[in-house]
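Just one chain follows, in the form predicted on its own, and it is written as structure tokens.
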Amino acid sequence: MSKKKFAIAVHGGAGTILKKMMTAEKEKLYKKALTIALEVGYDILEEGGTAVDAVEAAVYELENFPLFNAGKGAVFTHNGKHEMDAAIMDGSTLKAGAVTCLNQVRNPVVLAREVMEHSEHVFLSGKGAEQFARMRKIKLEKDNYFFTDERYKQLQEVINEEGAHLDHNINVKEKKFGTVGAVALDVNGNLAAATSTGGMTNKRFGRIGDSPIIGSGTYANNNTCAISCTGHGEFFIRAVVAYDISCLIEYKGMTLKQACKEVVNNKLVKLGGEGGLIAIDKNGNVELPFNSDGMYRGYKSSNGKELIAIYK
């Protein structure tokens, strides 16, 4: 008997990241973060674990590394608070769970699978997601765990500017959309994808991106593939990425690697849409488009294959 293929991909965000910017300390801690991410997700699947299993484990440890825009290294919005999103999504049952406008969950992709394996829901919000994690008893962290130096620093550079900023340093024009995500296939042939996010620097008015809208940032179904975008969200909620390559693997035929470059090089750059994504197909392939000039980005199949790469 064949042993069953698995594989998990990770991302860290896309955008203007270009390694004239970039220190070699500070790129060596970038690549640190995805390597773990990739290990702690693939250790999972190596040991038969779930693809669901993979995707949380992975986004957390990304969520726990400053240098990242979601939960720990979250942005900072306009009120100088952190509204983070997270979503989730099992490609074997179509379940999904997703969280917006949090304050004090420390890993916002826990609790988007707390909604989606004990509530009755997928989607829950602000207070109302915050008072189901009491109730599940998710850890919460008072907002000077999220506070870093770097993060303030990017909201004072643009705090009196109209409009909000992606996660970037002003001065260079340097524009990161700082999102973590997961995709991973399982030896049982399960898809699953996980996304979270701190959002926008300076934005206002409880503003949601496309990291927690399923079908959007965030999508996975066995008989498909599983997406976790990163980018300029409105365009890819405009867009619906991640559904979008999923309709036209099943209902065109095209392969992943088709399907990701007509979405993200031809349809989201028709828009003026802005970053990539990471896909895994239910036969293992991995892509990891991106129309920016980076993505933070790696994965690692049984194969034997793994990358981790940052520019173009």
Given for the second form:
Protein chains: 2
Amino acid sequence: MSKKKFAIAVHGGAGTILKKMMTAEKEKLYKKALTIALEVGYDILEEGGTAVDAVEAAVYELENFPLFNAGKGAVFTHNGKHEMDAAIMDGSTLKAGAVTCLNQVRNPVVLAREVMEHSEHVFLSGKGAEQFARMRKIKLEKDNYFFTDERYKQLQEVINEEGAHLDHNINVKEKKFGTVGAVALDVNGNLAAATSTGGMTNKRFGRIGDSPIIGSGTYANNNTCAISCTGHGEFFIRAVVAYDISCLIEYKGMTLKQACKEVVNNKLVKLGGEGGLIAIDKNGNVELPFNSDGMYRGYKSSNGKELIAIYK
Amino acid sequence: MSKKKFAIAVHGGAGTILKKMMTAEKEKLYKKALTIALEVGYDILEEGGTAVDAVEAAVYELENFPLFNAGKGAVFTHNGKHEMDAAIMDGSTLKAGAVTCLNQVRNPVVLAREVMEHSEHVFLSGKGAEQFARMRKIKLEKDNYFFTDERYKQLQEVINEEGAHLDHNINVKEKKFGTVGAVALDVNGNLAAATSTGGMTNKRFGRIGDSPIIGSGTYANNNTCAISCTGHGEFFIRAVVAYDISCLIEYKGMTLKQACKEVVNNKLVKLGGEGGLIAIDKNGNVELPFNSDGMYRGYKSSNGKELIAIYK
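Counterpart to the form predicted on its own, namely the form predicted together with a further copy of the same chain:
Starting with the chain above, the whole complex follows.
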């Protein structure tokens, strides 16, 4: 019997990520973190585990690294708080769970899965979502768990900039769309996707980006593909990016590669939307397209191929 | 010069709406409210106004009638509060604005439009969204504005049921997916959609439905169609309903009628998703499909056709 193909891909955000702005040491840290997340997910798949388990585990690892803007490394809001979002989708059932505006949940992806499997809802928000988290014994943390010096400095820089530039574009100096995500195909042919984010530094007004929006930042469907996005979320919502790729495959007969190129390098660029995504199809093909300077990314497939990369 | 075609459609929710449960007087009230909303929007289009103006005005009217679950008639949450959502999308620019978990905003659709036109974001939530509303001088109301005897009775009934039925399905007796919405085509060929809702009676955990989700409950694109949904939101999110119809037209070459049938009467039914939607395409064709017992609905077109209906 021939062994069934399986594969996993992860990302840790896209944006203005240039080699000249990076130290060798920092680069090593990022690559190591991506590798750990990939390996954790890959091991689950290799042992015959589900795509849902693999993407949840990989995103859980990425949330725990302060390097990435999700979980432990979530950026600060304008008020010096954290507001985290996450989503997960099971391509075999089209079931999904999503959470937004969390302040206290240690691993938002775990709560998203709990919503998918143990609530009658898909999308929960804020204090209500955290009430559900407490009922389900999901691990919460106090503010200090999410405090990191680097993120706090980033907030101060942006707040100071704001004084000088009204009508400013947040993160003018260095656009980084911090998000983490994973997509996987398991040995049973099931696809899954998960995404988690701390949103934008200095964000206000309870802004929700594309990450927790099923169809925009996160989508999985066994008939087509699994997608996790990272980028300027407003554009990804307006372009319904993740489901668009699925539809181009299902309705227009494009390959995963063609669909990714059309959406990320054509449609999003025309709209002005910067960022990228990771994608895997039902045949185990992996694409990691982005239209920004860089994207923290990697994949590992049972066909022996693997990659960890940051720049173009 | 031949006059350009224009048209508008509205809905006031779908669900278990049966003639035997309605009085003649109540039926008259519903029909009158739908007619008023249609006329207000139609008049704007007839005077050469934009599709965005027309759908906002029609939804604004529907929000002000206590008959419908949006704005003034919003249902109660489990905690005896109101949490309202809305979205609007301009098919000519693919710009969109959405708001969720509002407690105090008199007309959520007005805030959604303000987000679309006067913020750098697409989707704002909760207290943050209301902070933005105050900055933009959007009209707020105290809790008593949203209090209606009928909605309060509905909450008590559901809460009492809950005591007897654990693992209950909310609204077992009478499934009504209260939402209001409008879609329009203006004389310049621009499409727009808007949706507004108070969510589910007795809802908890900051649950967000499909109404404010661009691509699921609300979508507009001049190349294809404008859609506003009403139904069991969780299924509409998982099926990315509104954008699915757009993709079936754009990528698979379906007519609006074919696409609506495929999504509402085939895909949603298979998934178990009850509800309906209103749709208009760039040629002014209107569809009002639903798979539930009834949907409060109507349309009026410059070709002289018009309809107000409730049941199948």
